[in-house]
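Quick heads-up: it's one chain on its own, the form predicted alone, in structure tokens.
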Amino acid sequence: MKYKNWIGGNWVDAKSGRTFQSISPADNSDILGEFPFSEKQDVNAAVEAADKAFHDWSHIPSPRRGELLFAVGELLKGRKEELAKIMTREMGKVLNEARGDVQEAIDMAYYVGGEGRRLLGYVTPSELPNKTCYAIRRPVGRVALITPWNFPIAVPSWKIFPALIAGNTIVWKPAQDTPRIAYEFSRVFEEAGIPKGVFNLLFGFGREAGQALVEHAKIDMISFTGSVDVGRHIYEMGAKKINHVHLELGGKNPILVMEDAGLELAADAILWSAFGTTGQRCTACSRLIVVESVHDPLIAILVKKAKKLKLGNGLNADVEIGPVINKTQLKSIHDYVELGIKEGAKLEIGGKIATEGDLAKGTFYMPTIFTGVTPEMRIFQEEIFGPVLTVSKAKGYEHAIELANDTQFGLSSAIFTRNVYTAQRAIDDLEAGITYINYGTTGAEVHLPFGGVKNTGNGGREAGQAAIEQYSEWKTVYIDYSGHLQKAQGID
């Protein structure tokens, strides 16, 4: 079937009449459709009937915009299965996970829908008497929203709803791995009676779309999620243009196991952030590093454990791991376990592409752990985005937090002790964004705060209130009725 890009509330091809599949990479014979091939006519386009419809939007009272979000919220919960199943489909995660990406979407757009009657401002007392000051949130403008495939629907859902709460006209282009279930997203909100331009939407590429988008005088901000390296780049096209640029960038997330932890506790959460979505998740647990007196036990179970992992396509309900995104990261992934051989790391598990019977027609890889892994090693410095989980052996508490920060990113980060006090310092003492105490590094909640430091981002945060704040300006505003000029600063 032959899909279209939706702008100004109508569905139209690419101006150019170019087009591109999306392959399932569970089963490469299985396309789920065929999309327009965006350029920069069709970004001109998408971007016009934004700007149209601003004023208007911008103008609707932010508690009538949140009810829109409360509507299209219910379409989710009712088309949550289809859409899981289209979605394991496409990306490839196990269905049980597409559901979660699924709620996570629904959850967001009932937490976002509510805020539109908490864009909470502030009043504040004036240095001058008969005289009254408050500030009060305003939308940036037109938002550009870049979107990853390993989150399809629960990431854009992060950036859209809380633009749109706040009064933004918005530009989406999704993944050019996701189209389909991209589409299937915004059906929703055509069918929840989105007004025309609000929202639009631009399947392609980053080199032809995403770059024209960015590059657009008329967009006032730049949301994306990706990369280092096209967030560095997007960054500068940003500055020069003085736009709002969010960036949500790499992760190489650590998980430290104390010597008083819960081994097999441990394990199962080591597992499930290491191999969860196939690895493929910013804040999956790429590296483990483990007191020594734990570290032989701990390894055995974790191997044990990862031997009965069973790949396939995820819409089989015993499959646990499912495909990896595509052939170029299949190849991306290998390429970095064979290095990690070279560098001298010691292969526990795995290191293979799998291509035994019904998995030669998809792109797996099999679960791979290296142990002996040292900070000097690039497997433990780059991120992977894959199947794939470093080990390294720490002498105590301090090394351990030496070599969980001795990294470019910062985003989650989890430590397995039963000491409270050894829980408090790892607070405070991991440089990551995020923190979990006896658990994984994946499972964020839609009503905090989600992002991390260095290289991770540029500073802002997804989800919780914290979100509403990437969308949003303030405005100060000053009313004098004492009916005479009032100087400030005691001016005489």
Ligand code: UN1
Contents of the next structure:
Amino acid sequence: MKYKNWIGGNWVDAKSGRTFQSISPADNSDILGEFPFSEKQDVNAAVEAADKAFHDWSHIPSPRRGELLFAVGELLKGRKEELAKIMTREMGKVLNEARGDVQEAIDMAYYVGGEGRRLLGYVTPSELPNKTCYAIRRPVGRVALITPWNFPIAVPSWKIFPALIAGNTIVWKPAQDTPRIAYEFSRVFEEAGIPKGVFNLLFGFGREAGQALVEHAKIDMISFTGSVDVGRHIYEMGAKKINHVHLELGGKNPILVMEDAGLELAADAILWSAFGTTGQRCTACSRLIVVESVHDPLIAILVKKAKKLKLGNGLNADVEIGPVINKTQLKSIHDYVELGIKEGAKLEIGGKIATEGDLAKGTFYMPTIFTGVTPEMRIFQEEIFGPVLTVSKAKGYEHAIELANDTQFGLSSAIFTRNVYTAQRAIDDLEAGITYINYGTTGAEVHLPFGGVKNTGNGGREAGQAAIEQYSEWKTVYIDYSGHLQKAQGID
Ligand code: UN1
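Since we've got the form predicted alone here, give me the form predicted in complex with ligand UN1 too.
Okay, now the whole complex, with that chain kicking things off.
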């Protein structure tokens, strides 16, 4: 079936008529549809529509905008199973995880919908008599949202819902690998009755659609989740227009295991963090750092458990690990594994493209564990975004922290210890936006800030109250009711 862009409330083809296909990574013969290959002229139409809709939308009281998000939440709830199945087909994550992805958006809809009745500002006294001052939130304007394929409903919901509640209009370009689920998500907004032009959906690729969108003079803000290289480019483009640019970039998230850790619990958490979503989360654990005394027993448990993980099409209930997103990613992951071997790391398990039986229909990679990994190795430093875990030995707590922080990234982190002092110190010492104690690196909840330090981002956070901060700007109001000219700063 052929799908269309959604611009100004109308479903339209790309002006050029060009299209691209969405292919299931679990079964390359399963095509999820044909989508408009958008270019500059389509971007122009979408931004114009967002611009036209801005005045009216931003003047609707925010509690009313919140009601729309509640309706979206209800519709998502009713369609959870249907959406999860399409997501599994298109993106590959196993059905249970796809359900979680939709659930994250449902949670976000209610959480952010409620914000419509707050959008808190503040009132303070003035330094002068008969004068009052307060600060309120105003929308930023026309916002461009560019989202990744790995959380094709959850991550867009982190951006779309807060942008809308704060009164912005949006142009959304979802990843080219997951257009179908983006279409289904957008249909929910149409059904909920969002006014024309408030939400515009544009399919396509970064080079054409993405580039034209971030460059557009009428775009006031850009929010992007993806790679550091693309993020840096977008930041530069945004800088030319003095745009507010919000970036969520890579991760190389460590789990530290101390000598007093519960090893069984740690192993289960490590496997879930490293191989859940086939390692394709920006919060995935890709570096395990273990103190020497528990290294060998922990590796033995991990290897034993990892061998039992079942790969396959995520629609089958017994499957634990789905495919990787596409052939380019599959090759990139395998190239990293070959590099790791060359760099001198020891391959404990995996290291192969999986092709037995039905796996040959898609892009599958065996869960892979390397031991003996040191910080000079590229597999320790670079984000692989696949089911590859590196293990490094630490001499003790200080060394473990030093290894954990030896990275350009700082999104998530975790430590396994039963010692309250060690746990508390790690919260202070780990350079990351998120730290888990006795839990893996994934599973952030929607009402808390999400994001990271160093090259993971440019200082902003998604979700929680922080999201409202991203998508609004302060308006400061001074009201003088003295009836004569009073000058501030003590000027007579
Ligand atoms: C991502 O990988 O881009 O915390 C987001 C988690 C999920 C979201 C991950 N709730 O792992």
